[in-house]
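The chain below stands alone, shown as structure tokens; this is the form predicted on its own.
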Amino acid sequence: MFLRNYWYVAAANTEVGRKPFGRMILGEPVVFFRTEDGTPVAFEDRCAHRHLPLSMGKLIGDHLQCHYHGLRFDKTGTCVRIPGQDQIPPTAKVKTYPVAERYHWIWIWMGDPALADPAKITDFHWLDDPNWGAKTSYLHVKSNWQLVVDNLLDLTHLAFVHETTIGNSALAEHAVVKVTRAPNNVVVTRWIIDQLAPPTFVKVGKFSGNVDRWQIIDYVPPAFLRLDVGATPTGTGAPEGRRAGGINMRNLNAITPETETTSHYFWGQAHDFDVKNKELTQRIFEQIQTAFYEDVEVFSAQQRNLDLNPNAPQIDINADTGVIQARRIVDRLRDEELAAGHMAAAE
């Protein structure tokens, strides 16, 4: 079961345009297009006639013509034209989905629509910041959506899956770490103190000794992680407060379910000096790109195994303490959504 009531990331901006465009979105087919004006839509991706999907018609300006039998819908998911015949049945509709469009993502509700607030997007405005330099991505991963997030919360395995880019053994063996948890929220904050750059740090921040390196981890529900990253010589102030002289970034992750064993994974790197070399930023993107992909080899190998035996047993370390944390904020919201669908269904 998937949480319904929430923002999720559809797509990059870029892939929504006048050609309709077809995603799975938590189980549920859904097709995207933009009106002349620009606006995005999001319809379910199945004609209300013989259940084609609409992803393979064509827009008839603001209407969506169905492929096999031309069935035109407007903005609204209600039929307007049906070829042949003047009456349209009043039940000729297909299901409609919030949308909007913030930090180069769309988004989209697919809970109760009633409560699809945009203001309760989570902040990602680091991408669109003009006092930052970044860039975005997308990786399709076959994989659970909550084995990203077990990653993303966990960085201990850098030491190991990345010790070419952004890895080593200071991050397993010489962190500090303390886990905050809130309702909805859980902050993991590691320091390594006084220990060796990573080689993507000393490419990137020119590092020639040891440094102070932090990353917190900030997640949020359903699957946000906003990772704040950097580094500094060490002992010149960074645990207190001063970052200046060294190298200060993001690491932004929304990941959203397409199936049970199959995700999306929309992912961005900004950072805030030199925010104008474009050079730079790709530069940034591209090592941290490298260690995704070993990121995505690790999920889809898991998945493989969980696919095999879903009940196999495993353990717990310390360093899981923010993944617990989190799987137990997500178990009980999905209780909560139970529950509030099950009394509404009894009145």
Second form
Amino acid sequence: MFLRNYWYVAAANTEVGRKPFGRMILGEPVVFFRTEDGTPVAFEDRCAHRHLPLSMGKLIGDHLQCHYHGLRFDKTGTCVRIPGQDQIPPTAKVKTYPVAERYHWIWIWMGDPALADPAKITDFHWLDDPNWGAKTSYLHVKSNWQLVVDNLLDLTHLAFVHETTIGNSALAEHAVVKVTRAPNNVVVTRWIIDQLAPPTFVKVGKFSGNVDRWQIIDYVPPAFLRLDVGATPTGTGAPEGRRAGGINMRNLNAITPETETTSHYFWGQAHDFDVKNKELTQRIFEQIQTAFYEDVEVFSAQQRNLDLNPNAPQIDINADTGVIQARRIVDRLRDEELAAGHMAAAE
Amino acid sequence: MEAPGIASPRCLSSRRTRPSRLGDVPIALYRLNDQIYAIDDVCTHEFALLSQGFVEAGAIECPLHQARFDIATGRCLAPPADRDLRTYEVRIESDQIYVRVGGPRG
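Having seen the form predicted on its own, could you now give me the structure of the form predicted in complex with its partner chain?
Full assembly next; the chain just shown is listed first.
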């Protein structure tokens, strides 16, 4: 069961244009397009007549025309033309979804449209900020969305999965970890003091000796993880807030469920040093992308085992604190949505 | 017999607990309202370290499965644990915390 009353990232802004684009979001087929003035629109990807995905159709001006019998729908989802007849039944409508465009992403509200307030869109400003160099990308993940959230809340795995890029053994053995929580937030703060820099940091930061490294993971539900990451030469005051002479980055993650067993993983990497250097942005991006490809392999392998036996037991280790606290928040929010749904149904 | 001084009381706050050891036994120091307490650090449910958990309303909540213990008395307040923690006598002298080995109090 998904959390519905949230803005989710649906697409990169460049994916949505004058050619209708279909994607499954939270188990629902959705079609996206832009009107002639550039406004993004989202409908249920199903013609009201005989269910063909409207994403197989085409735009005639601001109307989406179904590929099968030519019914046309305007941006409110109302059918405005049925070839061969003048009357249009008032029930000839498709469901629309509130959408917004921010940080080079298209966001969609999957719950009660009356509650869709763009002010609730999670802040990813680093992706669209002249003080940062940034690049975004997309991964299709063959696992439930919560496995991706878990992965980002427990970074000890870097030492084992990402040894060639952002990981080394210091991450698992020498990190000082603190987890704090609020009703709708978990923050995992990790410091690794006076240890070797991982390969990516050596390449990007040109560190020649040990570093002080931080990883501050901020989770908000349902599935947004904004990581403040970087390192400075050791002993130069990073834990006290002095980050000069080091590298300072943000690893930004927005996961949108596709189905119960597959996910859309939108992510980006930003840096605040040498921000106009696009070659640097690309180089950093490729290092992280290499790591994320390794994670995607892990997720699909976990999911295959979970599919075989969803109730297999599991143990928890000390590193799971943040992971467990985030899942508790999701469970509580799920219970609250269910309860609200039952109350609404009863009324 | 007492273990050597562990730390200054100034290192502790309501938000900053300090794990330590008495010989083989993991313990943790907590500060509540200017009193320092020392209790076992291993949750009596499974093996999580309580000092990595959450201090709220005078209790420590286990980071893994949410068992809760009263910090001052070690009493188990919430499942899935059902055994109390041992508590240890604490003395402050010359700005150092000393914890008495060889006999939990209470």
